[in-house]
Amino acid sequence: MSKIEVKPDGTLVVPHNPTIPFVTGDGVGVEITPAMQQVLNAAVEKAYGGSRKLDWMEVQAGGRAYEALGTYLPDETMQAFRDYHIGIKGPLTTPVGGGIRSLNVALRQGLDLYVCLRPVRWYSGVVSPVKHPELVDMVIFRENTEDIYAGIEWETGTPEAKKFYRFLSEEMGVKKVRFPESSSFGVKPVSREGSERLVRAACQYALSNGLPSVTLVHKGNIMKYTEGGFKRWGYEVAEREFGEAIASGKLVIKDCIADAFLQNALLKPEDYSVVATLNLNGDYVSDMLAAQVGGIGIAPGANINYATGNAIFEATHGTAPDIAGRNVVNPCSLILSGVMMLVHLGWTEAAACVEQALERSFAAGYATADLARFMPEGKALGTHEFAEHLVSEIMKAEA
């Protein structure tokens, strides 16, 4: 097992067969993650005629975990994730009803995985409800960390719901609850930290990858001090550490409130490259991002923290049980999501396999049945037989 070394500025050294933990998922994860891992290994292989190769190790979390260990996530899945840096997941089951909030809040939070990175663009071939799904490129960059996601709640009826309204009523003189007897209570907490690293973050990819714009997506007209502090923190921290590149026309700094961005992403999506925003509204923004270039099934996503060098590609969809085993959920969104880790690693040549091959796929009208059924002579395969057809274009290509 080869481990990637992390240097102090968060720069990753990638040996030539890196250890990568994985985590199968629940549901249609058994199905998505050998198919990922198959495409993956090919075009690794092709890129670089076996002088390199990804060497997975399992690693267990989510229902699969709990029936075998009794926890859903183990300490040894975090210690792994944290001693081998990169690491990519299939969706988890989440306990319902008590425990762990959510799964992949845990892995987030726990790693301190501060960044949500969500590439989203169109594949010519692909079937979209909007006229021109080819304008639509842009990068998201969701505040993991903070927000309403840190999950400081507290139920109508409590005494701890109970003992918060007081504190608001008597201590801070609150006295805008309308209906405080059946009130359940939540704080969104928001920093100047979190938001400047994030919006750092946001800078320093569109500056390496030559996009134009960042923009600060928020809700600063209403919420002035959590939304509106994200706003006034990201413009200040574009302006102490980017100001040459502001100045010099490389980089344009932006903001928009967050319901005329939902508006404007529909109507003019080609003014946006680079978004920066926090947690629920990056949510929100990813998901109808995706829905515009075909839907969430080929929606890949990272969670990453630029300064450990600590990263999870993940499914951005979920466990799916109503088609699980049946041999028809889509893999694209894992395996694109496998494309960012091979980008992440360093590995571009690799990565420009596997997006060739879908993008020659998708032309022809082959794809699973959930983006076929749209395509004029689209062709429905299963999860399985998509798989071995991206090998097989991968392996055909000119080298």
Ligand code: NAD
Second form
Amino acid sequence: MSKIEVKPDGTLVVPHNPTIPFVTGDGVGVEITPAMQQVLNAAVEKAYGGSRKLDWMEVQAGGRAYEALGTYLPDETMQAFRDYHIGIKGPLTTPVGGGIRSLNVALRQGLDLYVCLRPVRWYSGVVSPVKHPELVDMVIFRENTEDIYAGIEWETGTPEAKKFYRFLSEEMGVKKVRFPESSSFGVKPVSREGSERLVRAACQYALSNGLPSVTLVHKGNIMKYTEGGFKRWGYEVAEREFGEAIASGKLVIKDCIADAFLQNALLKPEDYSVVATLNLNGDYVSDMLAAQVGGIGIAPGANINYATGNAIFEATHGTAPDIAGRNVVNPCSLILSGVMMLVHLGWTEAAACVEQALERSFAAGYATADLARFMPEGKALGTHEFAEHLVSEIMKAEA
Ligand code: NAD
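Let me have the form predicted together with nicotinamide-adenine-dinucleotide (NAD) next, following on from the form predicted alone.
After this comes the whole thing, all chains and molecules, with the earlier chain placed first.
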């Protein structure tokens, strides 16, 4: 077992056999997690011939944790993600009833994983609902800890909702609530610090990956101090900390109102590269862009704190109970999240092995049924068989 260390500036020191905590996940997690591990292990073996190895360490969360331990998110799991810094997880069943609203939100907030990173690109051979999916090549930086997702809301009719409305009307002079008696209320905190660290991470990513622009997507025309604040603070931090790159034309900072962005991303996706946005906008934008390149079955994601070095890579879809246990689920979302993890560790050769194997498989029509059924020469493979196919593609590739 070897721990990844984090330097004071947030960069990682990765040993040759880092311990990686993983959560199998519920539902289809049981199928996609071993598939992801099998493919990553093969890629690491192929790229480094045994001199590097991922040392997997299972930790519990979700429905399986609840059944075994009576809690959805054991403290040991949070501690393992803190101690080992980099982990990966399958999808988790959201607990029904009080307590934790969403395990994913609890993990993100508990570890202060302020960036939800979602790269979106198209793979040749994958059928898409748009004419030119190859023009979609974006990386979304979604703010993960603030906004309306902070979970500060009160249900209509409760004493808290009444008290909140009394405060609004009596102390703040708010007269604009249309139906105060039957309103629920939510609060949308958006801070300068939260906006700055997100936009800073997006600019750094653009520069270190040679990407041309960062677009701030916001609804500041309506929500002037929250979404408008995000835009203003975003421009300010970019100018202050990346002024030279901007002046030299290496980096362009621009902004777009969220509704216009949803149109533009369909009509002229080539205009956008790195996108930085708040939590709720980011949720919508990521799923729409994922659909443009072939759907949630192949959309990867990660939640990252670039200061502490903590990051959890994850399947972006849910537990898919309707297809669980049938060996049909597409493991690519988690496999590609694993690829992101390899890149994050600096193991780019292994990451490239997986990407190339995927590219060759899709181009030849090999995929799970959700994708293969739309491919002209599609050959549908089961989840397990698809993972085996990727492993053989990785192993037979030229070094
Ligand atoms: P879902 O993503 O599980 O499924 C939506 C639809 O997409 C289903 O028809 C499913 O079969 C299909 N699908 C999803 N992933 C697929 C894949 N990899 N390959 C092929 N088809 C796939 O969303 P849902 O049904 O709304 O949620 C089910 C459960 O998952 C709920 O408990 C929800 O709270 C939870 N959830 C968890 C996460 C997470 O842990 N990241 C995310 C979303 C939902």
